[in-house]
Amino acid sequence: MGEAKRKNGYYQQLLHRYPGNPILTAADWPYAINTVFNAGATRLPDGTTLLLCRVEDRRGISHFCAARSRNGVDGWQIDPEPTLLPDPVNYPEEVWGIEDPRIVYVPELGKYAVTYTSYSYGGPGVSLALTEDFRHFERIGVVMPPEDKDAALLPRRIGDYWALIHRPITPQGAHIWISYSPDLRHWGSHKLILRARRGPWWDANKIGLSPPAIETPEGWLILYHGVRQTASGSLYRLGLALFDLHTPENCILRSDEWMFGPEELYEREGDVANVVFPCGYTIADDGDTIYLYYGGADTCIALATGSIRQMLEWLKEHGHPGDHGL
């Protein structure tokens, strides 16, 4: 029924699959793997896109390998060994390996930042390396301890301040919050900025950022995942929300409703089952068009596109001011 009443035109659709998901998996891969997924993205100076994606091996250990491609659709060049392999002789919190980068162009530092989970006893942390070409990365370490993930950096500094939107699991609950730095290395002023409702809500118990913000002149611009335990399992669907752009913590906005959710065969099925997850997204030359790149069912990475100004109407349509976490 639900699927009926969206190609009828009941609910809006903001985002289109491509119709030749999924646009990666093991199988386009030059050496062995078991899965690959939750990508994070950028265009590169020359207009390529680059995909640096979590492949996990058949240990269950995952590395991050890019994949380039002109159109940012197919034709993909993938890097024929790991891009980034986990360190646990320097980085011992990665003993356990690193997943979900997100990428951000920094323009003051003329580099890009990759914020990535770092997965060891503790449990999973925020790591930051920085890079300017996607070959040689400095890693910057631990910037956030466990139990912590879903990160990203926004691109410039607020005032003085750099700052880091992240997940970290507290007594309060899987919420999403706000930290800022001088220097990228120490943090502080910790805020949380949005918390998971409760009860039957398709984001109840526990959010996360998804991709990088996306600064629009109204404001940053988030979508973020919610988790519904259901009888079957975990349940992983996308809502919107905007925040204030001199001063994100500040919630200007959140969707009720979900609008993206797991559908095809391929999010459906699969390693994990019924994920939709993103980690990155690249911006047209018409600074509308979004290509958002997705995990589906942690086994293969998809495709779909929006525009930026329709999420933006729909979310004044269909969300309410502030937080409204219940």
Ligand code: BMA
The other form holds:
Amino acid sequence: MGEAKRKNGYYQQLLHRYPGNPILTAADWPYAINTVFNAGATRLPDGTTLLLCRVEDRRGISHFCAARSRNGVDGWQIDPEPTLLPDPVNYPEEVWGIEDPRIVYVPELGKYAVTYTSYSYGGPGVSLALTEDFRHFERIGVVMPPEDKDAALLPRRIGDYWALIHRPITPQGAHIWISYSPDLRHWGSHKLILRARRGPWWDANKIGLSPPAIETPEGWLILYHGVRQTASGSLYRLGLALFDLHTPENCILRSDEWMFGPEELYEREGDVANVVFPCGYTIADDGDTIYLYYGGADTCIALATGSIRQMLEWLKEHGHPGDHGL
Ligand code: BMA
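What would you give as the form predicted together with the ligand, now that the form predicted on its own is on the page?
Every component of the complex follows; first up is the chain already shown.
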């Protein structure tokens, strides 16, 4: 079952890279850009996979552009022009661009909620927009002021409240929090739910939600990134944590080891070396196979597939309750 031999023995491979990676690069774009990476993902009602790609232009400022594919792997139809541009006149928090979208379909609204980083003089904050078709967007505006990012909504209310997982920077560090809202506009009941570890750990000092939480019968499964600072730069890797379905601020399990990290050249070399950064996934008709879309080295979009059931089994074997190892 997907065991890979590495330096000192074997580890279980949970995510399998698509051999044709990267699946999208700047060379595929219908207009001049610098890079394309960190895409939100969803499956539309007709089964089409939609990626809302973060595109960095040749000034350094990011916007979003949609790419659609029948099979989620190839044959991408890319919008001929930017799909969502920053709107600094009406939304000054977007003056330095919009980045890293996460898409969640919200059945109660019949709309997709897109949470993204809005970047300005104030720093990065979290903004929310709603859309039905990825052509027209209704901006709600800033939902978490700077400095905050890596946010995604849960797809349904918990009790009476919407819940947002996000990563503020506070004097205590860069940890993952949850906040609640009755109307998607007013947020409170903020709680820290997962701490960055310290010292030599792969997820020391800075962690953040990667794609939106995956709802499973055993809880909300999250893939989170950990950032290890080294003498030659940061290493972005991914681990797993499981949160209670009814009380999502309660962490049931957290992995000690990372389960995916930069290995291939398109993950190790690019504008920012050694980064794998997923912002979205789709789930196949079998309800178990996950297609994870991730940015490689802030330069391209790559795809890896895995099994949600296997990730849960691995987490039960390799995980610990609570803040183990802090
Ligand atoms: C994070 C985010 C991501 C980026 C990563 C590596 O802070 O800004 O957009 O992929 O850094 O540069």
